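A single chain, nothing else alongside it, follows as structure tokens in the form predicted alone.
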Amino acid sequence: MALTRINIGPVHPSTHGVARLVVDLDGDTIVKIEPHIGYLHRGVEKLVETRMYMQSPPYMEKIDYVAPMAMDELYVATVEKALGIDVSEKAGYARMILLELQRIASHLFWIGSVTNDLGQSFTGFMWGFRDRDIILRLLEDATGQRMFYVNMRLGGITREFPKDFEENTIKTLAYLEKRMKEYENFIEKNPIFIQRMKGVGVLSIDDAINLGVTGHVLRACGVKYDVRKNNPYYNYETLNFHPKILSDGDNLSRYRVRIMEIEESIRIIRDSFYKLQSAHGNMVGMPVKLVSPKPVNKIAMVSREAPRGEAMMYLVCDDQKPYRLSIRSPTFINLAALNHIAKGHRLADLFSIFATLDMVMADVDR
């Protein structure tokens, strides 16, 4: 069998970054995909070894630039565990509110991108970015920054929420609830979108577990696993929410899980604001000092349900700076599963499959 080998990327509009995919084809049927990375290597895991603990959060936010707060919080939480610093109940709810707003913004970015990738006019793209901008304005009000927030501090966040922050957020959430119905009607009534998504890129439940995928890719296969529920942190165990699970494991399921997660995040934020009113402790954390308390745990590991799946950090401590840091990036693992998911499909299907995995190449190539 004579195969044709083609390169897709590293400069290609549908790879959303410097991803290079070497694809072997039999006619236009995918036989093998070999992802090549390294074009965007940031070297974050080594850079932090030369910095004091709280000098490194700005590096973390560049790993996933679509959801920077998630990686900032993951790193700070790992340092807190190493140093033996507790987060108050009030600060926990505050972080949950900000992280869920960040999750919504990230998912809206993805919805806009995937509709554009599949040629569903420019409307879906503009809708997603317009509504994401509303969320970014809320985050800017709370943190002072529009994109790279660096607002996590040991034990809390940088500052109290503005007086009108809750009111503005609740209004925005009410608006978004109505908008999500419009998204579903606009996107899912398009027959071309459904044809390119339904039954394409199917991943079985056993293969999903064996490949180690997480987040929406795993839950779209029927696996009921969400770190916020299975290994809760902060005050998630006090909230009555449910991970969104579908069973078909195809592109359409991965899309629909994202839509449902936005709706669930809206409920989580509302409940968190309600419980924040009677929460104890301080919202604001410790001021940044180059000299940190000495670690009480030589090794610390923390996992979080980031917008793209389970993110983990493993930290080996020195007195004033990390001795070693290892990051488990959700998109790196999901990209490694691309060959298995796309094999046997037509070349045209590769772009819809790749899009539903939701790649951020800086997160892959950290």
The other form holds:
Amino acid sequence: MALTRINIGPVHPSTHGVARLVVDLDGDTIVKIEPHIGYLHRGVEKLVETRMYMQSPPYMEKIDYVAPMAMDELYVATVEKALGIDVSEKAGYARMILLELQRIASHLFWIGSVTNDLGQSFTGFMWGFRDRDIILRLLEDATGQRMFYVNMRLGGITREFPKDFEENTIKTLAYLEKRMKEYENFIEKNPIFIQRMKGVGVLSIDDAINLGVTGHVLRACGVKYDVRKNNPYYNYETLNFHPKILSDGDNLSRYRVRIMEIEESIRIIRDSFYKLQSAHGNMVGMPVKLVSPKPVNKIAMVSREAPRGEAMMYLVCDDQKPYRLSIRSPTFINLAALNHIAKGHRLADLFSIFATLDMVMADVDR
Amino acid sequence: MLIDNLTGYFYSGLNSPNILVSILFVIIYAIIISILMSVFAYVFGWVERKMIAKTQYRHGPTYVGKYGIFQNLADFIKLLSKEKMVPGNADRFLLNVAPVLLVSITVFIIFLIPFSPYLQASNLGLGLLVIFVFLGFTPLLLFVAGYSSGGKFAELGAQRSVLMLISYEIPMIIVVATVGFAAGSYNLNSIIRMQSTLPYAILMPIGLIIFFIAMLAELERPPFDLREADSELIAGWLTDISAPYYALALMLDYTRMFMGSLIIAILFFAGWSGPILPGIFWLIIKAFIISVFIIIVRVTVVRMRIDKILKLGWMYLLPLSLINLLLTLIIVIL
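Structure of the form predicted together with the partner chain, please, following the form predicted alone?
Once more the chain from above appears, this time first in line as the rest of the complex follows.
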């Protein structure tokens, strides 16, 4: 039978923005997928070269608009490393709390988009958004902004947490734990959902490592790799937490890993608040100044466990500006695995696989 | 009762020996049923939007009219005022004819349905079979509509719908035959009268479940909305259909749901029979409740995959429908 070539995207309901997939179909079976990217390319890496160090964080937030704080923090941490600025223990805990809240918000967004891509007429989507909004309200309390925070400063964050922030957060987390059970009843106990997810889009350990995927995709294959544990930053090593791994490598494992990660993040936030009380140092960092201290290291590289996988930034310093910044965005690498995973599946499965890989096209294109 | 008297008068008019009087009454009846159908489709469009909104912690339409009751009308007018575009490689004739034929078939099936002992266009001896003969045309017409639009997404949707057809149609027809055996007739009125003591929903619950699932597939409602799978095929056969025909297709969705609910209400919930209220109200109330169930299914489940639907049809529904047939025969004979 002759192959049908269909062009999915860049304008398509479930390409998460502007992904364009050229798919060769044999009947209903996928023979080959060719992702075309670059529809959202803004040249962030080049833009950074024209700005002073601390003028760039607002650009960084737009790299991954679902989890803006992760990229913001990564950039500021890279600059801190280059300039040789230390982050105090207290500021470290504060950043950890904000980052984990951001991770939960991002994962809730993702649960919604997965159910939507599987065809659940927006119910899971709206539920995910409802709970994400509560987290965003907390972040707004702490930072002053709902989505694009620009909250990181050299050596700390913009301002102290508000007085009732801890109380509100703990209350919200208890509420969220109740909601997670609701999601389980509603989504994971649905036999059709299991049918669509289990055994679909399997990625073996070897392939996962060779393709360089990170984050929940890698952990769902059974590789115990989490930057927070393997290469700890801030005060993650003082906390007792375990990266969650499953071994099937299919869609369902990717989904479950993320659900467990939300629960783990809730635990991390609780512990961090407990330890924050006895932590030393100053939470507030240096005010933003155009002229910053001279770089100590000419080259700095920092890696972080962003919600979507391992994000890295490689910075070569000029005197007052970045000479070159290179970004390893996790979704770009994960997207490269799509053809390998989805080959041989039916067309309907392409979208569930694409959804569980968690694509944010802004992050892919940078 | 006034309504019963009126409908009784109506019945004698419909079956009048004078052919001209009969034709006049048929036309009046057609107008009444068309209005009823449009009102139901309209109200149900609104109820569906509101219900889905409530499940999803939203408000749904609020601005146009009280509680947004005129939102669908506004959408309809907007669609009518849009430019009509046809893709270059489309078969214009078929693309225009298919939606119109689909609506006509749905309307025709609703005409065959008895709304009360007297309010009915005909009392065919094989009414049930005639309904299913015409129902069998709809997937083919949808297939034609998909192919004629010339788009690849529409074509994929059309392929899926034909594959799906062979999975649900056979169990559905077996259940229909079972109902026919149990009632001893394929006349819709005698089927309803046989249920006045015991609705077939209680006599054959398995049959009801099979028929409900098959009807969801027939109506292309989630989880079987493969042809229009919005997150996969954009809108399936509707992708290249625009303006007035798109409005027609949207209305078609609700009229077909009305039709499906009416058929389920007649086959399993004793149609128009019920105490106190006139028959037409009972039938509409029953159809409404069944439609609400269809919506609840829509908001809670994810879409099924085509091979799983085939498996469901051949491995579960078909054997179960045969078991249902056997059990019912044993009960009826005993």
